[in-house]
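First, one chain by itself: the form predicted alone, in structure tokens.
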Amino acid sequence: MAAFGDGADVTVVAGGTILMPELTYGRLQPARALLLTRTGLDTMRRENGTVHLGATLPVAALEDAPEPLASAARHVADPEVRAQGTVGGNLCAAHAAEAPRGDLQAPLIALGARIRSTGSGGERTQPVEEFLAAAPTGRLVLGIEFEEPQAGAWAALDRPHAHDYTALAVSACRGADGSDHLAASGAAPRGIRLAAAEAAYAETGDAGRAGRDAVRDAKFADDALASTWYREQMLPVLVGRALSQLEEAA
């Protein structure tokens, strides 16, 4: 979009779950707003065996997504913030100080999904773990797609609360050539892709090997929701659940 060139003093205002208490306690003070309601990019569709993701999106609508979207999705904080809230930016939300945020993103990179931005030197489609470790904050989404799995499964600290961040999750699919991915929030500042765990499974079909080797691509940290060491326990236990609901779902 030209209004948001290369993103220089561009705030942008999809849902605002995010974004409004920044600029209510001051934390944010912006230059220029570019708001997106009315932009055409709240639609998903299905086409020759891909999904199509539009950026402004709300998470709500991703009830009805593949797995392991789809369950992740439904955990996001509450209706009202699910309602309101939007793809693109759960996709490109930031570590809080307190919290993991971005549930969204484990999912979608277990999913293999690709991201379509613009920004300085134009659009491109890059894979979202590109997308993310360029830590996005001058590039504007567009829309996301990514193929429609065999099957998805998704596991997670149960820690019921309003308004609540997801303290860690565990995203699991097997993909439509037959091979499966892992991929974690709450693990890292942002969801990353468990690739020692993949391995391990890809070789042994072992879960447990799988959720041991988990660990090694962790980078853990204590906030106000779990401690360093709770989530390292927890991570191997989770990649076990996940992968047994993948293997029930294939």
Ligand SMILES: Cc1cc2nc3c(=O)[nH]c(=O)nc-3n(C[C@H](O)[C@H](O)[C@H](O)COP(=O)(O)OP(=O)(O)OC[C@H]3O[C@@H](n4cnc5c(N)ncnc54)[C@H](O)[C@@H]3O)c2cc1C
The other form holds:
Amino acid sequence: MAAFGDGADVTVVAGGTILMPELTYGRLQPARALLLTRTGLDTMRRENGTVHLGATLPVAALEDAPEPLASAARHVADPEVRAQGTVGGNLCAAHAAEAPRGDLQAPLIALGARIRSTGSGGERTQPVEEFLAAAPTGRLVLGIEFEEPQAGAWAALDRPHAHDYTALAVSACRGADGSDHLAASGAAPRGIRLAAAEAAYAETGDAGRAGRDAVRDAKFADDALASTWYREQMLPVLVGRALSQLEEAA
Amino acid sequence: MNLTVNGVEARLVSPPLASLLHVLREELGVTSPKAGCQQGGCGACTVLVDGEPRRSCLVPLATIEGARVTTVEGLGRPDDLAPVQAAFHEGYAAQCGFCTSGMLIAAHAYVERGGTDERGAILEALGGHICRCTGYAKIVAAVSAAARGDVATQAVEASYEPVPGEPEVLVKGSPA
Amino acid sequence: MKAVGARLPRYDGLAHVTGRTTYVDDVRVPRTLWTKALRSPHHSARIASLDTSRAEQHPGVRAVVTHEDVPKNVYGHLEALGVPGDEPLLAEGEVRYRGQPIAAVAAEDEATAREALELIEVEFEEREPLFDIRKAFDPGAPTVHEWGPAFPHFGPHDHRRVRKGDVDAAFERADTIVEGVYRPGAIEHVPLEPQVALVVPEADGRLTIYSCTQAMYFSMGVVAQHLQLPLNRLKFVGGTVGGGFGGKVDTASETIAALLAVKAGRPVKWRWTREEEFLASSTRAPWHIELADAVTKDGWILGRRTLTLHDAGAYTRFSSYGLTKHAFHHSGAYTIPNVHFDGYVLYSNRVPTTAMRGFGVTSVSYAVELHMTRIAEVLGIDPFELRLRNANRIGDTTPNLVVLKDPSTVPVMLAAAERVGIELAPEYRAMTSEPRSGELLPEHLAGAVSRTNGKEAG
Ligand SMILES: Cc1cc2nc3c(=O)[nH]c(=O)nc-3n(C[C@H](O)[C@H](O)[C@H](O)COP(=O)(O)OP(=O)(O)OC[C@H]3O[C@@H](n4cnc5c(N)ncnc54)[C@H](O)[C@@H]3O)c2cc1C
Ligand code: FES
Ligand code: FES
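Would you generate the structure of this protein in the form predicted together with this ligand, following the form predicted alone above?
Every component of the complex follows; first up is the chain already shown.
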């Protein structure tokens, strides 16, 4: 943590699955690098209804995590990349020109997760959305925690190949307090909460309404995976699927 | 920095953030891992790091200090092939051969940890590997054969001598 | 003949499975320099100025080349066959596709070569690019080449023609005209081995060229021409290709690496990145194919009119050859007595296109097979029956008047029907490739089949 200081000029290297191509092709020339290997942050603990994930927990280890995190994790890349890439790296993944990245951001938002990070001003714990909104450079993520939900569900467009990112996915979650939460990846540069859809569902219990309202939450863009038009058509469908799975699981 | 590569200990001078692929190919001259994309997208560079398959182009050297690295050169020799190697050879699972090193490493790790001949499980295990030549059918068949232990221990050899009393075939099991 | 039908082990199989096959990138020569190329960031532009002097002075840089260093800069892949060359090795005055090489640097290592690229100063005047070849003939369409939108060297024509029989009469006699437009897209070959070359200047003045080419002697000729060296100064080492699928028929990396090796007097390797491979390596061409068939209600094709536009990309390379193959196969595996074919090779500001698995033929097969099914749908006939009736028989003639001796359409169709479990009527199941007669030789085909049933075509 001391090596990170206020984070200025420090490139944090976790699994390296995003960073290494940047280094290899000379697009990134770090002044200083901080390696997170062997920092002991690669654990998952479940205690008194709270799940604690260390920042360097490999994505592969999330296959036993609560839904919708487990399903989302199983659909990240392939087993080799999942074994190397970390949850912290996924959370901090910057949006790429050709595709949204960071497929675990949305399930963590739906789970109401809190991010524990350090940097200038010291350690701080804040909700995922707040953390992501502040563009997480200059922060070193230490861990992530959330309450065990009552139920969770994940619905996504199929990937044609393990190397493709998921073009669009919806995470749904019924929290410990019984409230329902929705978030999406692929609907904006980073994972986002579907606030309008959540409100509509809470008010009317109508998944169709929630789906249509979800489009208002989105900030779609055309990229290599899908067009704005296609995502607009599919978001309501996925919201509907995620909610019906959630009701089944609850 | 130190690594043990195919059983031989190596002291390295590459910078700490050099990729393992670069270290193997350019510093150590171990060329079976291929630089197909250097961005994690093809699987041709896959090697075993402490027994686990890893894309060597994505592994920063400093993160595996002291590790045991195994490449295809370390799996088996022509006269003593690992089961997956024999199965690939026998089953024509290597065409141009450029993806083969990575495929073999992933397949070897799969078979070693007790993977079965179930197609879905094999596809999942090889999911990160691209082959542009074979269409995958022969690769999956070879991994299945290796998982069943259904491979000859000796490499296939052509014989041009007809066996007396048997139909004239060049290779045992030939459909000819 | 002992090998036919036998299961032979691959001669290179053991080397592949033990990781011992030596591909070009695996060859190790001491003191090898790394190469990086400055590629056009624009689809179409005039090069207003080009200055490499700062790159040349950069520490660790051993050679920089531009078009001025190439003994013969403009050459064509088909020049040996009499087709004038049109493609510069390194861009001169203008760039016609994004990714086109303008200059190249050989340096002690990859990072230095990359830095040197940043020091090359180029000024471009961007122009409007042409991407849609259907607009190539429009007045005011962007110009790719001064001589016009099409490849102009098909004999006296600017397009490939095939004329057989009397198409107008066929269309007059037809019960129905079935039309269709088919547009197979570009495909990148994505060989797992990216384009790579290693060139070693030898003490005896020869160049040893380790090449991933699929076409050794073509590539040798191309390098010899650009460098203006006799063939006996070049030693090509090749044959171990990490996948090509047609994409490595073009000579893409050897020549520039050779130029740098000569200039630096050192071994030079040029390995493309995957990104360069996608951006700048040739692709299978996109095509635009329009078909109109004159058909009878009982399922005979009397005549076909075809217009094909072949997108060559920015330069010709092998496109005219691909279009010619396309033209000769444009009736597919079927016999059509009257055809009228016009095909154009058109230029666009896309990456130059090239061979890929069935160069020129796959595109027309795709169109023809979709069209056959469309005809069957329009006529309400079974698509297998339509195909089997019109299928090539011994003695039938192709559009370019080749008399068929051993056509395989009928047995292949029958096998396909069986595999997918389609029950054919007995008279169709009994069909063979034997010369047409009776029901299968209607009046409109009488003049179109060879009386000698192909026996003279040996
Ligand atoms: C072939 C392939 C397919 C992929 N498919 C997917 C996919 O389907 N879905 C998906 O979401 N991702 C995918 N990825 C991207 C990536 O593998 C994952 O997102 C992975 O979880 C990233 O984690 P990492 O530890 O490897 O990140 P790193 O490369 O180590 O880091 C990524 C970024 O996060 C920063 N960072 C890392 N850890 C921390 C920390 N603790 N605190 C602060 N900053 C940190 C780094 O500085 C860097 O900017 C794919 C990658 C490849 C190569
Ligand atoms: S070179 Fe490592 S995955 Fe392609
Ligand atoms: S054998 Fe050529 S890519 Fe797999």
